[in-house]
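The chain below stands alone, shown as structure tokens; this is the form predicted alone.
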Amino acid sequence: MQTPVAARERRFAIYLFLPAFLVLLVTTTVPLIYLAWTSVNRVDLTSPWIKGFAGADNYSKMLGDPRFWNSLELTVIYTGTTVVLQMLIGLGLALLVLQIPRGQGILRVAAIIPIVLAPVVVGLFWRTLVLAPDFGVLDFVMRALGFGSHDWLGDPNLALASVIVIHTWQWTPFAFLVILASLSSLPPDIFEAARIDRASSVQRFWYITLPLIRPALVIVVIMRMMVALSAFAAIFAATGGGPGSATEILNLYTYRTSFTELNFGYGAALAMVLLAVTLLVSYSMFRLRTAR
């Protein structure tokens, strides 16, 4: 039986929790339910006389939609490539910076700058100053090395690689900072014992460092995957999903279908598929985190 003091504290905690819970319910759950309802209806503003309950028609339409499969493939390539690059580069930089006894604070502050920039700003920065043909920084370097000029964002063969570089540049510092913090907290006694046992640097890294920082690595992978799957602003500002559909990941295809082609029913179904993919990846990553 609860004491009066404990009961009052519990009621007070509920009073503090309810406003935030109601706001969360209104701003997330209700729109999600409406999105799911829209996905099983015909809502096409280009043909407003064709409306009503569609059932699974919007979902079955995806099976024969080559644009959907192309966007899904691009999403997998974009997400997988950016996450792997961020992890490898972030881990390498963290191991390198850890060997620098002084100046780590300055490096950490410098690493924060790309993260705090808005994705739209990042996309425009790379589009106008770095990847612009003829007068962009990268084009200037390529011409100086004798490789000629390239339309990095206008060439279908280069556009996807270019937006992958943009995303990697912005979010690698996040992986670097998290991994560096995890490496800095490792106990030095274990490594000293390994040196006494004549373990090589590769063995110390593979059998000691990686297992100890594994939880941090998995968390970074999960967070980076979530951001990559929901990427929109930087790609939209840099390429708009083009040229053609060369950088049209599933998120951009959903946007174009809903707000350019005005087919909200099919766009909602695409959004639900993207949500399902995101939840599946999140579940798989969390299972990996808790696995032995």
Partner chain sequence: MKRSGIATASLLGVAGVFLTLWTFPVLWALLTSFKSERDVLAYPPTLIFTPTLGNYRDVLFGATTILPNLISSFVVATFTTVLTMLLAIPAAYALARLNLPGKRAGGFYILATQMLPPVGLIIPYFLFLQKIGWLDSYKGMTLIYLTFSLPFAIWLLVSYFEDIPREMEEAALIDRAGRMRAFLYVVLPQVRGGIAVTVIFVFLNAWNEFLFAVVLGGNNVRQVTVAMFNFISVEQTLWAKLAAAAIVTMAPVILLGLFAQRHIVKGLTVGAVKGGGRR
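What you are looking at is a predicted structure, and each value in this text was computed from that prediction instead of being measured. The term rigid core refers to the most C-alpha atoms you can superpose between the two forms while keeping them within 1.5 Å. Numbering follows the first chain given and starts at 1. What changes on going to the form predicted in complex with the partner chain:
Core-superposed comparison between these two forms: the C-alpha position of residue 148 differs by less than 2 Å. Once both forms are fitted on their core, a CA shift of 2 Å or more is seen for residue 103 between these two forms.
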Given for the second form:
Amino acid sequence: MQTPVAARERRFAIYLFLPAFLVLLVTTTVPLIYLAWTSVNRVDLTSPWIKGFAGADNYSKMLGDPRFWNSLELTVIYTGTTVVLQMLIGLGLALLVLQIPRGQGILRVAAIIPIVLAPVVVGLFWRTLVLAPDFGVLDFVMRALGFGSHDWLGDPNLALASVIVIHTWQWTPFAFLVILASLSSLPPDIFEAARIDRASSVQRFWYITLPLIRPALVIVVIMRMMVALSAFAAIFAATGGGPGSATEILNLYTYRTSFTELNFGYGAALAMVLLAVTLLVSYSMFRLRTAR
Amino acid sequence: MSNGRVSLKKIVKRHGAFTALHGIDLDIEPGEFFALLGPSGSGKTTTLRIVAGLEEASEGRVFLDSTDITNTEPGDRDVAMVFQSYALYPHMNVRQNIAFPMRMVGMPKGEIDAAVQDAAKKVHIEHLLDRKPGQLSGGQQQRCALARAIVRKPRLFLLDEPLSNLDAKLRLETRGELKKLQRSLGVTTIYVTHDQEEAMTIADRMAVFMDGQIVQVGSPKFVFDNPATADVANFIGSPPMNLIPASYADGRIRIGAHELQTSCRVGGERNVIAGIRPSSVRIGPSGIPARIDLIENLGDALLLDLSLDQMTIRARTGTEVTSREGESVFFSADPTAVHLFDAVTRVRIND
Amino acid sequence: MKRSGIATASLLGVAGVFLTLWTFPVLWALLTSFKSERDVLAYPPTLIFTPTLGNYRDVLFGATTILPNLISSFVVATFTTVLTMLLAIPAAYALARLNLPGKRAGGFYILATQMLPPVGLIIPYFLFLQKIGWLDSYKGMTLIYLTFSLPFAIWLLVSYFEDIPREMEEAALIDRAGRMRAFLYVVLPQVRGGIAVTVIFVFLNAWNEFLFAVVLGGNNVRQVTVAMFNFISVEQTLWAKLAAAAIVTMAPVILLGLFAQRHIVKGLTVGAVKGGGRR
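Mind pulling up the form predicted in complex with the partner chain next to the form predicted alone we just looked at?
Following is the full complex, with the preceding chain placed first.
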């Protein structure tokens, strides 16, 4: 049984919430349904005369499409390595920085810079000023050290590693900042208690620090995975997915299929796979988070 | 088993230009329950942390029995500590918390389990072993921290205001249990508190800290009866001792135009502070005239605020006093209950 | 306890390496933007050159101007920010404080929409906007920008609303303010800081966006992130002008970021922090 006061509060709450909810419904959920519908249709702007329901055709085509499997593999490699690198470097650096008596603040501020830059600008920065053969800074350094000049983004063997480095450069500061904040919020007396309880510094890290910052680490992993899975602009700017399909992760392949080759039906099917992968990853991540 | 004698030799602690401890010398006997008492900022917690090894002394040495432990890691000192915040490991349950100090030295699991059970039983939390600290009440957390300390059978217990986060009733109960526990274990215990009543009731001996120095060491009763300075006198006892500016000449005290009897027979003339505990103030037909400003009835006693020349003097009397607020009375004190301190150095004069 | 000088020095060394790493590309771009195209191509890269403001002149007012694009970006980002805040503030308040029916589900729904990868949705957006003729228009672009800014803003604001003491509203209700006035006059002023931070983030994200801009824009609405490609073609790259354009485009963002520096960690982790199990 509801009191009139409670009913009034609920009505007020609904009025406040409804506009945002409706906008999101129309701009995310309806398009999602439309995407699913497109993925079972033939929508090819290069041959607009063949149009109509295609059933699972787009999906079965995928199974025999080596470019799709390649992109899926690249997505896994790209996401896996960037996340692992960011976590390791971010955690290591945060632990180091905590030991620095002064100057933490400067590093904290510097860490903001990569994060706030537009990924597309980051991609262009690296493509031109850092990685370009003959003119880029890295190339200059490598030559000076006697390793010779390399076409970092044009060589199919180096391109993937290069875009992974670019992504890691831009987002490691994020991991660093969150982990640092989490580390510095830990109560010092717990570490003092552990010292008195005869725990060595390795034991303190393993039994106290790590479990206590675990929630923060899981959050960072989740967020880094989500961003890596939707990475687009930096790779687009740096390599466009090339050379060939050397850096064509699923995002790039979906984009190219839809907006370069104008095959929207197949593009939609690829997008559905991308959504499924994202959902799967986020679901398992949240399980990891709620698991003890 | 070794006995646990603690010696501090000339401990100095500086933080930059600020000196927190000005040369502390202290000897604590094996098995003693020893309190470090003082107002906040007086250096008592710093002293405890230096004994624990959590802070380094700028100068001086720390000995445990005959070993110099000044530069020993906290974990290698064979001491256990209960923190003011308890510092329980929030991600471990009670069992794991208590087991932690033994796991760290790789004790076999069977032995750890038995020791945990034993320690938990001593502080009556054996039914809470599977809870996390966050699911415990303040009192239960305190017991868990205590169990984690006693489980190791250390040479020395360090307790940093362990009762200050408990409510008043629980504090009284726990105080008694703590004392019994210490007696049964027989381990030397250093106990930091700013609560004089706590120190009085629990400690075998205590050291009173003021401004980074130890002003007095002794049994609670001795310190209460013979405070070394006016400040110690003011700090110990509740309500605090009345400190009245007066002049002294050869066994006679003058407060303004009035005279107060004393058993003190020190020769010479000087300005003094006369200290009278509220419970020693007598209301009667003769003595120094004063006006009753306020009467607080405590049920079994009365607290009177008496005014005398702009001063307030507090008296604790039996309920038989029938005077009312606003009336004038006379007060005096037993000549042996009057403490005298030098007006300049504030150091005790009599005996 | 005490650490040796060597250990401290190597710690500072590592910190210095990262400091350089993170700031270097921007500083190098800044330097490059003052070079003539000829100096840029010098090998080895030179630190000594005659600085010129020519690149900035060209990029802002010359033949290769990005001024219209800066305006486009500003208009889209501003519209997006205003609309987002108008929708997000009430919704966040309802989620954080009021007895909203289906609160958990509603909160989870908004979180889920934040997780959708943009590439996954760009196809229907393109087809929709094409159908209703909103491609290459401010209204179309802004509408689609809401899809990523709104969930983010709602979650960020929820965390700020949850921080203010409930007694405030209760006192206002007892003082006969009514729910609406309690919200407007008592609650909102308390979260001013949070609103400011959210505005900064929403604006920043909209300003930096690229995928929607390149697919849904055109000749009318071409944001600066897209215009950046004007300086790169198969035949040649206009290095110095690209650097100048990038500096002009990123300067406001870097300033905003430094300004909101203290709040950035909170802003970046929101959603995930609140996501899984709420208290």
